[in-house]
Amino acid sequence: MYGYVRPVLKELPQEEQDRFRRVYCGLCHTLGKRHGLAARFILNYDFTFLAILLSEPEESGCLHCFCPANPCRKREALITTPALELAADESVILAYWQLQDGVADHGFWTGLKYRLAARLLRRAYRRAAAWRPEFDQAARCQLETLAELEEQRCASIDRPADAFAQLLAAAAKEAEEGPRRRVLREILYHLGRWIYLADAADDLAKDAARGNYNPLRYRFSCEGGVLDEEEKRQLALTMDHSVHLIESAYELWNFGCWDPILRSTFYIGLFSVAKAVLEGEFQASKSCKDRKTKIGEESK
């Protein structure tokens, strides 16, 4: 995943910032416990958000554990829950197949980093795929569809976005059959579509420079890998439409203690990230210094 789905932490009360940090650290701890140290390096906001979305309405207990990034001080983390286990397993599966896609898209030398990372993650992937065979199959199927569309240089933005949306929506199958599952599937489908379009816009200049496939290159003129103002407006409209459908589904269910974080993400965070991406400011905000900032420090 890509790290686009996040609440606006600085605008949340301290209690909610701490709650988000506990889930983030809890997912990191669960990744390490289930899949080893290497798996902790794939931790990101998107799967932290997935864990929150799939969690029970009330927060579970906490534990204090050492953080590999800061071994001198214990951190408060959510104890391992089914939602954290699901997010951990599915993040490993998706990360592995994305690495394999990177291997396929690059030559030997340029693809070396993808091969090395995939090898380090292989054992964790096999374990996660054995526990989540349906999601593994969905990931394979939809990523194959994306590869076919890429080979065809598909000019539609809806077809590849739908493939990724279907992949993320598969996570809802873990929920018990009934209204909650339908709500989660609707949220995850449109969130997956939004993530795909955000990533395409974020990578547009890089893809244009390297000659890589990006549906926006074929849907719009994109001279020099840059959208003009009218093209940005059109893309923003379709991305906003997905967010509005997410919000409509979200209002149909009670998410309990997670409501402030989810509401901040859906009603503020996604729009803020989309604006930064379309203005070319999102990549710049992810500087080396920012990436090294601990989530616990962000939420202080």
Contents of the next structure:
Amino acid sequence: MYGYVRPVLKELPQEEQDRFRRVYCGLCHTLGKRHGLAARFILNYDFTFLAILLSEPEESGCLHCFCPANPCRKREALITTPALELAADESVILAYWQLQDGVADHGFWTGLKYRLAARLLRRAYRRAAAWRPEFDQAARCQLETLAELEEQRCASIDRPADAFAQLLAAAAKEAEEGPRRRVLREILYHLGRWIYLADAADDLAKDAARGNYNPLRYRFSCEGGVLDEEEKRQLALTMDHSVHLIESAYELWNFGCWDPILRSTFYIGLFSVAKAVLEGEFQASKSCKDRKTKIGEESK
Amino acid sequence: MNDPYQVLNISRDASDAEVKKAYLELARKYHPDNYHDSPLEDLAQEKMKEINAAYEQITKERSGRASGSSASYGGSYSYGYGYGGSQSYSGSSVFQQIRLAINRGDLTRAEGLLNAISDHNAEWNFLKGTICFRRGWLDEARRYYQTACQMDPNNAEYRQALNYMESGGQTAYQQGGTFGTDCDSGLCGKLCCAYVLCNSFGYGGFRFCCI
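Requested next: the structure of the form predicted in complex with its partner chain (the form predicted alone having been shown above).
Once more the chain from above appears, this time first in line as the rest of the complex follows.
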């Protein structure tokens, strides 16, 4: 997950930008408290978004804490809630397995950074997995399916996307049973599907050059690692369809004070990110540093 | 029951026109066509019932007589959903069993029965597409519907399913039809066409049912 899922912060009123920032800082704080300093480095927009989705309709209180990225300034952060704890644990598990995937995908030298990062995150992962065994099991199982599909050079974009979507949908299992959980499951399933496809489109040129598996290379002709206009249209169509299914599900539950942020993400943010990805303009803003500077600027 | 004004998200002193506008907006949002074949179909139906009841209550209170149901939109929305279209179906009994299994949500059984059939005709492709759609496999669903339409271009049910997929899941009842990943200007034009086409069918126009 690389921060694809985000509200359009600059179009939101200041109050909402601050609210988003409080969750971002609150999740960072919770990650640090529960899993140690190393875990704070996995923080990104996608995980913040997961925390918002899992949150209660009302915002809990705030605390002022020091930001390790900017120690001179105190930040307002959401106090730790069960939703933030859940999001933090699930984020650690997802990030750890993603690093393992990186280790498997690369050779000894290029995989070194993944191995090192996974090593740093291992303790946090073990703790998170002990707290959320079902989610860890689901992640493990779906990533195995994904690896098998990669091995077979699966030409369907739906099947590998389904494995990742099921994985993310499993995050809803910890929520209390009832309509909210069903709505969350549907949103997370299609969000997972959308993220997988966005990531595949974003990495297409790189994967084509290195000869790595990417479902788009087998589903479309992808000459020279680039989608032609018709192929882009077809991919945008199926990604947009997932977004519309997210929107239909979203309208069935009241997410309270998070509504402006969620609405901005589902109705505008996802489309603009998909556009940037398909136009090949997203990679440039992908580095962690860029994102952090950006959030700092946007929420000032 | 909840306060009907709260359900429609309007104040008590809203004018009749405002009440109607709020009602129509919500009815459009929760219209069954937007949730057809969705695992959340029942939740949308409940929501629709609540909105209809709220609107009826307000109209009743305001007019002082027991009417209102005639004005409510989607009051008979269960019509044609899931079971209503069975009379239009004329296939072999295996296909009928598959349709029943899909409607029950038993996709494993439906797929098992489908895989045992060697003749991959239009109906086979349509049903395979429906199973994919239910799973959230939207790209494969669209391609199976395409094949079904190529094999039997005159079948309205297949055509409706394909049109729905070609519009990226936008139905005539969803607002913001022009939103989307705009990488091809042709898409908006298509959505507008779909919108007009669907409206001309009335509010059942954009439906494709299994049975």
